[in-house]
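Starting off, we have a lone chain in the form predicted on its own, written out as structure tokens.
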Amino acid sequence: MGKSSNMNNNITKPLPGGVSLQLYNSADETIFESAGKWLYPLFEVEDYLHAMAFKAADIFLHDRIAGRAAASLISRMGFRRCFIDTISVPALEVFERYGVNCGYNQLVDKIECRTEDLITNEMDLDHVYRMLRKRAGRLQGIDLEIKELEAGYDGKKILKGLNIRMRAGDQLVIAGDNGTGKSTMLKTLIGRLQPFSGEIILGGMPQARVKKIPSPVGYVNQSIKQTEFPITAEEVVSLGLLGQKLSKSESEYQIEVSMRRTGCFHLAGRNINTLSGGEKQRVSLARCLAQKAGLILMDEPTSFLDRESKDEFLDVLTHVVRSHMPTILLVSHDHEWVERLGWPVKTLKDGVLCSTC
């Protein structure tokens, strides 16, 4: 047996029948358990940690079986200690590489699962995570394809044969001077403008056939406008749940998880009018997550933010991309911030996109 000497016997006992995973707090008390199969219990753990604002490093994880895929997820979440009843040699190598103290009962050469064969030594944890989320059906992003789109106002053509293709989970920044068509593009994508010609395909389906509520497209404007009636940040986020048939407890859970993911849960009861620009952007992004938007459109999200708020929003956006992997199309003229963001950039000029202009 490979149990580490500093592990309490109470948390290394065989898991109860029907239970595939448990979490324990510092007092060795069970705080979470799952009876799920494959890697789903670990994705449930990820949601639980966000909902409860717990740090994985402070919690002990006990899993029934772990191959390289499970070890990669456990390491990426930040667990420092775990116990696995049956573990593979590749999984143990992953734990050693990322400094996870792992005990076990049985060591095997390999876990017989097709997923294990898809992971190579060249993949980093983010690459593995993306692949596993996709295989689990938890990759939030959807494909976006724009074909020869022509659109504008009052018969004036502004977009002249626009073409964009994004895979699920991709991110892209559209830069360009004022008046080049960035706003026209966004308004057409969210359905506020009807295109003159061309196609918009969302998740493999023509835009006209996509269900409007809940829409797969989320929108983050430059800033949430002042309202004449009192509405809290939590109520703004709840708008993302329209059309979803959820119980009260399920709705409350989704709102809390979404707000915690963007670091704004502490603002839940605040009037939206009293929030700073950066706080409002976090709330808007949380609304998109609650909506389960597969495509998030962002219109100059840093326009009204100071340097500190830009830094904070950069961190939040980076975290959301890593953990949720939505498809994001962002319009911005903030060159310094976009450079730090590190996403691919294309420039809109004369109604068409180019990579070098």
The other form holds:
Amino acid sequence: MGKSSNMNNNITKPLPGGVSLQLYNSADETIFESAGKWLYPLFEVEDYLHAMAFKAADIFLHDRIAGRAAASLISRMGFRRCFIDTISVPALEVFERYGVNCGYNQLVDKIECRTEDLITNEMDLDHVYRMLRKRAGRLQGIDLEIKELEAGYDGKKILKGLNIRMRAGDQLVIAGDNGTGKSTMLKTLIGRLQPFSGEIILGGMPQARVKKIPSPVGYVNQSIKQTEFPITAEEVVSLGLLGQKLSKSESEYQIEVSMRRTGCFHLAGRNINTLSGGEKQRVSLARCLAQKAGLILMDEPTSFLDRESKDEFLDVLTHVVRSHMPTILLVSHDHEWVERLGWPVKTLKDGVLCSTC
Amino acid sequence: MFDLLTYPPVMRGLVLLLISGFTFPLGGVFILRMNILPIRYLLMHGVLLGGALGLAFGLNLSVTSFVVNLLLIVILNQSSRILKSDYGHLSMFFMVATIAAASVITARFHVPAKDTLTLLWGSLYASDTGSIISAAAIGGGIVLFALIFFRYLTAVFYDRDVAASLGINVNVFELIVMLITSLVVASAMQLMGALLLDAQLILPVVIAGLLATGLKQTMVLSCVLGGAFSIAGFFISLFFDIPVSAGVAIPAAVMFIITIFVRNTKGLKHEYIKE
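Starting from the form predicted on its own, produce the coordinates for the form predicted together with its partner chain.
Up next: the whole complex, starting with the chain shown before.
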């Protein structure tokens, strides 16, 4: 039994042999197809939409099979219309809940797959998405746990028993006045300061045991440091490749992809000192992407940006979060910008996180 | 003029100058990029102390100078970390302490001060095969180091916090860079003399910094310019019968002035067009 009443016949025809997913444009022409298995074709679709700057709402998706996991991904990407050869009842419910018009050839009670069992009704789309990306090995973020951390300078305690827990792919803003320990916290996390006591656990491992190079920690600082000495944007991004065993062409590709993702590839040959604050931050973010940093630490990234640059950086950052899902710990006292970012905010006061201030 | 090249000391001098000219400017890149210019004055005084020690105890002057400079760098680096003071202030202190120590040794062991001071003037034509091997080892070493650790250097030069986040032990790496730099400075001092070593070490880098857009370009251009100034300087010195170090300084200074002039003119033109 099927449901395809208001859909074009061409689209509802079974997919060609070996093809598991197709995308059609408004003229019903095939613009993308994949022969991948499991949920990988949908992740490919996500990359494709991003690369082509297409909106999912304008495109029609035809998938061979969809359970609750696939339906969640399709809904989250923003598709409004799709056709599934074989669909499960829970998947249909997901489509109905998120207003996706879905046609199908065959309706089954359940798709037999372990992933389907892991998704519960209580999970929202973001939660499901994060879990699926993790299972697909496409979640760049790592867990971060800071336990009772005490650190400072010259024996003076600035962080006094700091506790933070972030799941892989989480984002968190730490706000607070000057001198509350925000920079101390970041310097301890990048290894510039040794903690007096406490523990930092990265990706489930104590910081001391985490492989130093390539490092899983990326760092974006304020863009004030200015030297007379020339260094190109490309050289800065290439730093992210430190310790990665890549051929020359692979390195070049990795640098290009990272720079394109943050919209700074056209600046590759420019001296970093001649770039604007916003351009420098895009380059820094591209460096973290090239590094495949699981945890990105950002120290007041908008301090020296004008309004327009802040807007642009917000877009780039939102995009990076959506496409790579790194864990990001951002320190800022730019309240307005942080509010627009929409990430959870905690305040650091007197060296501890304050829940009431 | 070219028949002078048939004399082994002159030929050896040219070979030495070529080796140092094409490789030592990398040390200049390290000095300028790490902002450790005052350190080279400390190293000059280190050479004097090494010379005094060598003459007092009958040791090889070059080796003693190298060792003294390496020790000074280690002490300076560790003091800077422990006292949380920058290299500029500390190197001033150690400079005074070093020259005081050299003075005490000179007086206590009746070392002829004039012999020690000749170290400051360089002795290109007095060099032997050992000097060539030593310069080649140091020059080759610094080129290899720059090739192998290019990204490490870029990271530390760019931003120490970023370098640390990339997993680099910044303090240890900086110490290694400074030790290598001290070897280059000590070696260049023997060739060019303390007073004019900047012509070979620093000026090519300053000019390259004005022309290049990236670190790799700066390094390559510095070496090319350093080599070119050395060759030109060598023949200028033969032609005008002046010290080699002065001969090297002349094309370097001329090129520096031209570069600054062209850059400023371009800048003015650019501003004019913008207006």
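Residue numbers count along the first chain shown, from 1. Take the two forms, superpose them, and find the largest set of C-alpha atoms that agree within 1.5 Å; that set is the rigid core. Since the structure is predicted, the reported quantities are computational estimates derived from the model, not experimental observations.
In this comparison between the two forms, the chain bends at a hinge between two rigid parts; from Arg138, Ile272, Val316, Pro90, that hinge is at Arg138.
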